[in-house]
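Below, in structure tokens: the form predicted on its own, a single chain.
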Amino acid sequence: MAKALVAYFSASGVTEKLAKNLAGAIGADIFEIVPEQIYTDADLNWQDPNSRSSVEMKDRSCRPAISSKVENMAQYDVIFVGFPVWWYREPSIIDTFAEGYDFSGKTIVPFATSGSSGIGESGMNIGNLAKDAHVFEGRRFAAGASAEELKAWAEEYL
């Protein structure tokens, strides 16, 4: 079986609880994208087209820092990556994360969450950025998807 890691960002805890489902689902290791400068209330409000989460959505060169770094990504074949659907696609602090590593021969899966905006071309972006890597289209979860939905889908990919 391969070896899977979640990776995920959450600006409110949505993803969070997703992503630790579906980790413990399929036995995988977990890693929070944490950004060096965390995003407030007001730096989410997107119908403020100043507020910074608008700001860097706007940009797509925009790379938001990150916190830390996964130790060792080379132990992974598998890397899910999961996020909140911000302006129908992947927040560009992912963009940061997908530039990071060397995810050559390793596979890539999106997953996110939102009210109800699809995943987009996330898994096109995400696969233009982590050159080399087989990235999928992913899927947009709901909020309270069960750890055997996650399980399901996920086991197509490890």
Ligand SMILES: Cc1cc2nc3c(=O)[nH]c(=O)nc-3n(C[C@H](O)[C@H](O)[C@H](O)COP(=O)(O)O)c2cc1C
Given for the second form:
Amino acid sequence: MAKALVAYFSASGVTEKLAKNLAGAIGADIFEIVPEQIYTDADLNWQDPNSRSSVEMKDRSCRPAISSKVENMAQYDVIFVGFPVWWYREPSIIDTFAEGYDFSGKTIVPFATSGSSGIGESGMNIGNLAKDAHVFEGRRFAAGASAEELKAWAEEYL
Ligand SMILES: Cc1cc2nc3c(=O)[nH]c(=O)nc-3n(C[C@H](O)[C@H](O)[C@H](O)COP(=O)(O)O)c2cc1C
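Now that we've seen the form predicted on its own, could you pull up the form predicted in complex with the named molecule?
Now the full complex is given, and it begins with the chain already shown.
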């Protein structure tokens, strides 16, 4: 059986709930991607073109720093990477994560929450950064997705 990690970033708790449900349902380890500089409400204001998130998402090379590392990434076969959809794709901090490890030979499966948008090109973007990993398109879930639904989806990759 593949050894799995659920790694997630969540600015306001919605993705965190899903990530915990998923990890519990499949017996995976869990890792929170915590920004070195936490996003404030003002940072998250997408209606302000000068807010931190707006500025970061306009710059494809932006790589917000993460406060800690996964210990011994080598032990995992499958990494589920969870995040909120920001501007129709993965937040820039997920790009930092994708570039931060040797994922060669591993499977990466993105999952996301959002107001309504799909997961977009997030999987392709992550695949361009996580060299030699097998990165799937992934899936966007509703905020209230059940542990059963998450498990049934995740088992295809384990
Ligand atoms: C900066 C920013 C950009 C967002 N962009 C989108 C978007 O493009 N499409 C969408 O449906 N929701 C968008 N949302 C809403 C979030 O994806 C949604 O609220 C998500 O469930 C939050 O997850 P979290 O609590 O784990 O951070 C955006 C939210 C923020 C803060």
